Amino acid sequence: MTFVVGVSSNAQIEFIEPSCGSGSFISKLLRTASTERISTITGVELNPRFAKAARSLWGSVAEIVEGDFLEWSANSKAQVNLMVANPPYVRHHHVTAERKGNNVRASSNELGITVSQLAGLYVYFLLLAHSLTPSARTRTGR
């Protein structure tokens, strides 16, 4: 964080954490860049408890989304120029074919790129965070 936050422009940074868990990579993103330069700071938690946890620690300073990376992504008009993120590692035989479906759908409706369903979880988890970057909002209109 520090390197990227160190050789970046002087550019407002609009920060996302995706699997945020407690949030420690926004905890380092407070720590690394001065305040003037954070423009967002939005956390992404699945596990109920997690997001709580976040909340109370960054809830002041942060959004923080309880729910799904993969899904909010999908339905997000948030766009951002810094993401630093533990992808999930996950193989499509344990991803259900309900899931699979709606990964291939957000994938293709969000950057026109039909993936195999033989994919993992984090093939997805790249792309759709892609989606929210400014240059894959230029290519899609979104």
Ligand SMILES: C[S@@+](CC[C@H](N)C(=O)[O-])C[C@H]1O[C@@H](n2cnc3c(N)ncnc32)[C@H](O)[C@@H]1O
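Okay, that is the form predicted on its own; can I get the form predicted together with this ligand now?
For this one, just the chain is written down, with no partner chains and no other molecules.
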């Protein structure tokens, strides 16, 4: 975190932890960057118990979304310029065919990249997070 905050531009930080658990990187960000540099903090977590824990820890300074990051990112108007993630390392044979199809289509639409059906879930986390960046926002006008 010290490194990424150090190399990120002087812009106000719009931070996201896309599979935040209880929010370990939110915690680290708050200990690394001054509050004046932080504009927004978002955490997204699928597991309701972790989302509840994250909200009770960070809800006063962060928006904690309970949901599936891959669906949320496709529909959200949020914009971020810094993401630090420890995504779910779900291997492809544990990802349903329907989900793979949706993710492959979404990454192809978003980035023009066709991902192998053998890719693990984390690949889509990285690719689809792109839709939240300023350059994608400018391109799509979302």
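These numbers were taken from a predicted model, which means no experiment stands behind them. In this text, the rigid core denotes the largest set of C-alpha atoms whose superposition between the two forms falls within 1.5 Å. Residue numbers count along the first chain shown, from 1.
A.B. asks: Core aligned, does the CA of residue 59 move at least 2 Å between these two forms?
C.D. replies: Comparing forms between these two forms, the residue 59 CA shifts below 2 Å.
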